[in-house]
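We begin with a single chain expressed as structure tokens, specifically the form predicted on its own.
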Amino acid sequence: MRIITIANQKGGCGKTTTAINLSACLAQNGKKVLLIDVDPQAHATLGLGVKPGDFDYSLYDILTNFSGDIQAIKESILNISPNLSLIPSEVILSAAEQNLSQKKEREFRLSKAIEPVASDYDFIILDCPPNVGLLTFNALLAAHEVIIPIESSFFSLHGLGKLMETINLISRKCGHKLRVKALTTIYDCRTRISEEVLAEIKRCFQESVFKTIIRVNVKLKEAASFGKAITDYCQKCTGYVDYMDLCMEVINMELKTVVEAAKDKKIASPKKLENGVLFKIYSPQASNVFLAGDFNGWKPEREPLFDIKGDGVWQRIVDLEPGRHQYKFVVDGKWIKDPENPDILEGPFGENSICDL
């Protein structure tokens, strides 16, 4: 049984579309799936044709009144199709954070609530709200994996560092390891910006990017407006093909347990690759890591690194021109040289690491 959270604090990235249609495609392939709508906007609920008043219990009741009663949990589950079930959401869920603010272990309410029914399903999919709050914390702490949908637009990667910082915080403080994979969505092959964003996503997440790309398709929007998954609305469109490809890729993924620390802390950095230069640093206790150098005006906020595997190895691929470049890592605000690179150069403000191309 696998629990997958779909999360991105940026709205309009195809998060709910992915949650609905991935769930439906998994169900069509014979997997028992429970989709949990963790968003007070209830878009996943509406997107499956369930309206306010169609149910007696929602996720709000589970989170605020949970007593460990398995029957109470089962009463909130709606059967959408033979293999697909839903725990719906409603606008009152927005009050859950305030109601739970003084509760003990409030971040674990969701994981404890679904534990009694988890064995009934092959997959549990959690659709998060577009922010990093208590509801998102609950979803992340209940999951084994995180899929981050990233749309092909200019601001798509803006603010992504906050979500990754939250994931790393959960890993460090709670010892809860999450496997992160990025999914390119709303991709328009006719535009140059889509190609540039896809290249940047691959630089940030490297091998932790789905091969499947979700292309722009009007049928996906139409399906949502009719309260249907793409599997029930149109199976002869690119939206169905793309989400079915994603489904098969998810099914075939080998779910590996993330190790507590890097297997090999002797990390070669920097390393020349086909699509740029890979910079790495092992810092398992860090909350955030950036790369600053003469290639970005020594402005670290332009080059955030990501701990994409949860193993303490922060990394990023940077597109650099041939020549000699000076750089440093900025770990939780502290500027340091690359500990794995012996090549240094004395500058006006101290020693810098050197990358020769």
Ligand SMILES: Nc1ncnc2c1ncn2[C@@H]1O[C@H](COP(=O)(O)OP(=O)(O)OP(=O)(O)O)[C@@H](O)[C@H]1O
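In this text, rigid core is short for the largest set of C-alphas that superpose within 1.5 Å between two forms. Please read all numbers here as calculations on a predicted model, not as lab measurements. Residue numbers count along the first chain shown, from 1. First, how it differs from the form predicted in complex with the ligand.
- Relative to the superposed rigid core, I281 undergoes a CA displacement of at least 2 Å between the two forms.
- Relative to the superposed core, G333 undergoes a Cα shift of 2 Å or more between the two forms.
- Annotation: Cα of Y60 displaced by less than 2 Å between the two forms, core superposition.
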Given for the second form:
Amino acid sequence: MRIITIANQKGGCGKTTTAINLSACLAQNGKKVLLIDVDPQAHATLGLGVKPGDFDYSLYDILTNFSGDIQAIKESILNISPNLSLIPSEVILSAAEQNLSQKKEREFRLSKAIEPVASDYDFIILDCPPNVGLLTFNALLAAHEVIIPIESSFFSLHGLGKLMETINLISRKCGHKLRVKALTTIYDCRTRISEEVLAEIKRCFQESVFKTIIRVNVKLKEAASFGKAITDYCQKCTGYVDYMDLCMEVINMELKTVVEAAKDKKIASPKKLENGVLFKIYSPQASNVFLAGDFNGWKPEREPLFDIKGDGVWQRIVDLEPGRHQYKFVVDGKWIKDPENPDILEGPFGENSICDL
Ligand SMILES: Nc1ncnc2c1ncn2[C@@H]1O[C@H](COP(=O)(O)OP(=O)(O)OP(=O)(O)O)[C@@H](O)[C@H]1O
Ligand SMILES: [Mg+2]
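Can I get the form predicted in complex with the ligand as well, since the one above is the form predicted on its own?
Following is the full complex, with the preceding chain placed first.
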């Protein structure tokens, strides 16, 4: 399960277009997606054809009245298509910042509210307003990753400092590390400025830039005005192709990063030691990592790993009997094979890593 916030304080850079169409493409690829509209302008809500009056509860109710009641959150979730759901927004959300200003833990309201339903989804996508206020702060604290859409025009990189500062502050003060990736949007290949901005984005963000570039495409604008995602409006346009490419890049990102980083760190896992077998995985973005295997009844909660040094390497020594053992890591709820161990075996629930002692 991954929670991705789409943020940039600059207005009109393609946040909502990205939130809607990335969500819809993920859903078309069989992922269960919850899109949360965190903007009082409610453009993501309207862009999916949901109007004020179509719903009883919105994000405003969740943020201001939330008391940990799962039923209340479930009632605010609207089904848009078989794999895509939405928590809508409405203009009153703009009053939330003021209403919450005296409340305890006001920055964590959103992350606490979605916690009980998060495991129902593969992806939760949050569409932010064009400022770095309390709503964006809530969205950043609720997420594992941030996508920063950057429009290919003059001044598009101006003002990004405040957002990056907030992201660093969240990491330092709250210990909440976010993986940041920039996305080039509204790219017009006929103009020199687009090329120049792209080069500047690459200089600023280096490898943390999506390879996919979202080109200017009028169909994206039209789709939004008809209250549709591009998947339901036109599958033959560049807007669809670009957002589908982005979707595949997002899907493939996680495992690749874990595997590549583990290679850099030269992690040997599993490794036999005097006092047991050392299991290790490099996963700097993870909030929790567990080990599940036939030796603990495939109950991951029995075997948590710890990032001892705070360098993203999670580890645990397990006392194992001689023989063959099958296992998997559970990274933020996602079951994955050991990226450093080439030995695998097909089990009833897919491939497992194996450890022979
Ligand atoms: N690739 C694109 N090609 C053409 N038009 C686009 C593209 N991306 C976005 N737009 C249009 O640009 C406008 C702004 O886009 P969008 O609403 O996604 O930006 P935003 O960052 O969410 O804005 P805000 O800051 O107000 O929330 C919209 O009219 C949208 O339809
Ligand atoms: Mg928007």
